[in-house]
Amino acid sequence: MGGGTVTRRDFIKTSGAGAVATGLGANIIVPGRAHAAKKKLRILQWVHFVPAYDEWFNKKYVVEWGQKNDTEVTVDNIGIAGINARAAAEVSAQKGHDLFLFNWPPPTFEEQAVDMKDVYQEVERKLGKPIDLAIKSTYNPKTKRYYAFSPSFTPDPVNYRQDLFAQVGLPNGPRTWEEVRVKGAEIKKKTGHPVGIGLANEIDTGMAMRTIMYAFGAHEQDENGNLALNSKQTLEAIKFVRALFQEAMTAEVFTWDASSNNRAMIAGKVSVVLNAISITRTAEKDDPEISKKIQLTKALRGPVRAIGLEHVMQCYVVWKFAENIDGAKRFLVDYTTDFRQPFVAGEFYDFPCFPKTVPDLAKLISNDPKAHPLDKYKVLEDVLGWATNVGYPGYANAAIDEIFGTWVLNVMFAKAASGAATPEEALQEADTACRRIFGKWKEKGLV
């Protein structure tokens, strides 16, 4: 989750690391002679995973808005490993989008960002509450604004090779984390396929490890923002991920990057991994038959809870020096309200943050005709059941930001998986980082 360097999700997967811009506007023309929108709107969003969502969200969604609202809108599209970046360079200048896309929780740009309460009232009022990850992701108790705005999140389920569990005995795949520590090892045994759970300083690690830690019951903090991570739960937590990695794993994993998951389940390499549906969106167009092979189970269960996270949360923000804020403010109205449709579009890769606006959201996961079977995603569900923020218990605040997109846990983990370190030493050590930079941020003001 990136503050004002390139961190969190710089090592995120995506086509095109770049900048990959397409300005695509809609232009008001006036029968014999141009005629320039009264207003503009400059959005900025990332280079979706699912295409097929960009192309109506550029070409279609956003020209219909535009024509309504006497508004030329301009999408530019980058890579997301491109986004910290840019906000960066963005609040630099004092001058860019009015609405800025970032694909996980933005605290550490509080500073800089319009605060969202009105835009969250408005909604509200006509949808009713949010989920409460949506508030998590978005609000500072301290301060008491929220930063962002987040429209939907993209569920992070356990993808596995349900052929290969069969042969160990669980056609349906695991329900625990200890089933994937000891049926990964009989399969790596019996068939070569490790076990695929990144060591790496990328994203996807530090959500798995987190999602470990959490089911452990430890956490970075405690619900009311105070640093916890010191905690013989933790440390439970450590040295399961290192009998993981020493009995079902191979060291290739800590080098991976943020698509190494998707590319080795694909393959063919792989047991299981944890990821969004990006994984089995992929193998249903480029090869069927090993999509017929990967199947979805919900948040595995550890000793204390059976909970997971969001792999990728939409949260929008509203610069201070944005020209266009009310107009910006009023497209976020727009496009909530009418979430049905990005659902749609997105191939169910983004689930709303009202779930309101999706009233047939279980009807249309439970049959979808490019699925193998027509009802793989039926397992999401009941997502928000599972489903929490990087932050659990607390809100996810700049120290935990920073916490994350400097992989102080992912560290902490890899240390003790490869024996560089004991899994006492790597704690310590972790938890002397952490204590550093809750430090400077309860310092200034914002934790």
Given for the second form:
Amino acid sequence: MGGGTVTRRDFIKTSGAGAVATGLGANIIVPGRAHAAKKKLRILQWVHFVPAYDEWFNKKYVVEWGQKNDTEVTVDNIGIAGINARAAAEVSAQKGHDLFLFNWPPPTFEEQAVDMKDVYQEVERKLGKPIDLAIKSTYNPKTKRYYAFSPSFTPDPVNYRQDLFAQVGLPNGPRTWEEVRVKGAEIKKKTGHPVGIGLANEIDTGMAMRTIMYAFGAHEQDENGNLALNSKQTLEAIKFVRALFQEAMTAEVFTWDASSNNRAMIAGKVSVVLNAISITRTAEKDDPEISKKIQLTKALRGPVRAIGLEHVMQCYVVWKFAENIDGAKRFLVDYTTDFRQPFVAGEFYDFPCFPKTVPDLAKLISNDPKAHPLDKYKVLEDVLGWATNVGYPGYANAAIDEIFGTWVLNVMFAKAASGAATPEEALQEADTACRRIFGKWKEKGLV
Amino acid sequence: MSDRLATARPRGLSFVVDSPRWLGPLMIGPAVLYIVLVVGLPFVLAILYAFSDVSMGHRTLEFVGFRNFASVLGTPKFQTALKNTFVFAVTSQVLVMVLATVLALALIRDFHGKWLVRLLILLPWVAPISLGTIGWLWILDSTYSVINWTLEALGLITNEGWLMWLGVPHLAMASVIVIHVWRILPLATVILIAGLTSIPHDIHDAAQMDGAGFWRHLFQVTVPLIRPIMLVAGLFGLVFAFTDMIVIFVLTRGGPYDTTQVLASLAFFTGIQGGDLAEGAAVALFLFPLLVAVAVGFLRVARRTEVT
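Given the form predicted on its own, corresponding form predicted together with the partner chain:
What follows is the entire complex, opening with the chain shown before.
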């Protein structure tokens, strides 16, 4: 043991003491320092479709909010496909982010979520009532709890090719579902461009099929949350989709994923699709020529009503096991109050659930320098009135969520359209599936 | 002196290294720990989930017996998925075994560029599967399919007659099977190459001297000798095909209208997308007893046919 060597005993003693001093010392031995540390707020949300939004949110808004509130805010962005799995992992570990953004109503997580009633109340006190869509997507009337808070949603308007519809006498695009079928077939025959309404196991199909159902007066449930799928109206909606497919579409729609309709529209392959303004925004950047040909129109009228769905529903959840529940709630109140900023930063992708947050909304969307014509997005000025939730006329709930997530209605429409089943058989099969799912969640006490 | 050295008790690390009693467990320990943590614990959890009423948001496990199994068994969705699982797994595995044998026989011969061919064949196994499958998604895309583009350029189809690879039930099932075969083939090939190279050369020479032709040599000499290793390769592939969902999840998500839905993907959609973890686990575990029986059967046959 020479002077320059270190024995194992010395090494353990020295490193042990060092570890205590650096690791524990900061938090236990010097408690004052621990108290002085900044509060932390951890947010998880999707990689926004508009990159400029993430740039603004991550690098500007949360930084400024953090400075004002003496809080260190970190934001983790993940792909939308990983949201549910990530939420399940956080719940399983009982550890994770303070604020967790779902892009759809998350009723199955209710037991793990803090009641957001006070957040709604505080925002309402400042900004007035939210739209019905927000409440229907975040409130459980059975338990009387708000399991999430929704500051915004993304509309799901009709994107149509103006040049093609002008050729069949509809320069302003279709106004009814019947026009989509008749004129869509005419366009397909004349120019070879089919209608592009998905019939696959993917989210956009789920939205489009419900839009048609609701316009036909058909619903998965009534306003009290009772299963109501098996109806004459649903059968009519199925028969309509079958006719629409046979006359105006191709088998391409069975292959689609959530971005296929975007690609098909921008590639100039289809005449009309239902989607968020992601199509027109992408076209403005990537293909200005096709962008000029794609225009938007409001929800299409069916035999019963003109109604559209939300395309993305921003629902923030604060976990019961979150470490900074108060900070998360404070953030939501402030973010919603400041919603004009994200509305502009997101290039009008997200619309406010509290209308007063963007008082000049109509003016902003009527004069967008990126759009062609400048007032392309003006059709969305009254979208707060015609956009509704998944599960209309009832509330989004766990059963509706599982029916959506396991593609029950997508398969029902696709089977009938393809001829794999008659409309009656397809409806019967879906009704049996929904009955089982509703029964299961009722038993769990969430519906 | 030498007696003292021989009887001296080894000290410290050398004691462990020199003792087979300690070295064996020490070396295999990390692997066992890894399997227990990554495979064993989730598996036990899945069993607990399958017999409980757990959901994504409800963490308390209340025992419900076989209720989840009973609830899901009779549904057309489950029955379709069960049928598809067998079609997908058995067809792909038959193709894998035939093609892997052909490839292995070709690759044990000497030819120019053999290393390059071996490298290219191994690539699908080395590349991340989701990445490779996304590549296939584009190859089979309804708007941009390079296969359709080529067929059209060759005059074999018209622009209106593009094949919807993932939109027509039989084409979609064929597509997912072909891509699964593409993915599993390298592993099976490598296993069979190892088996083929272990056959002593004098057996081949003797068969040749006896005038055995190619087919007789293959089926009466080569295949019986590598049967144990073929069974192992087959077992790996079969279990993989029965339990994996990546190819189907990326390409079709079970569509068109559930005609490619398999139990693994249905378990994911029910448990994670639909929120019912308990039922998702029941779907995932449904084939476990069958797979155990298949594995035991394969391994017994392999042991019986082993040539010593």
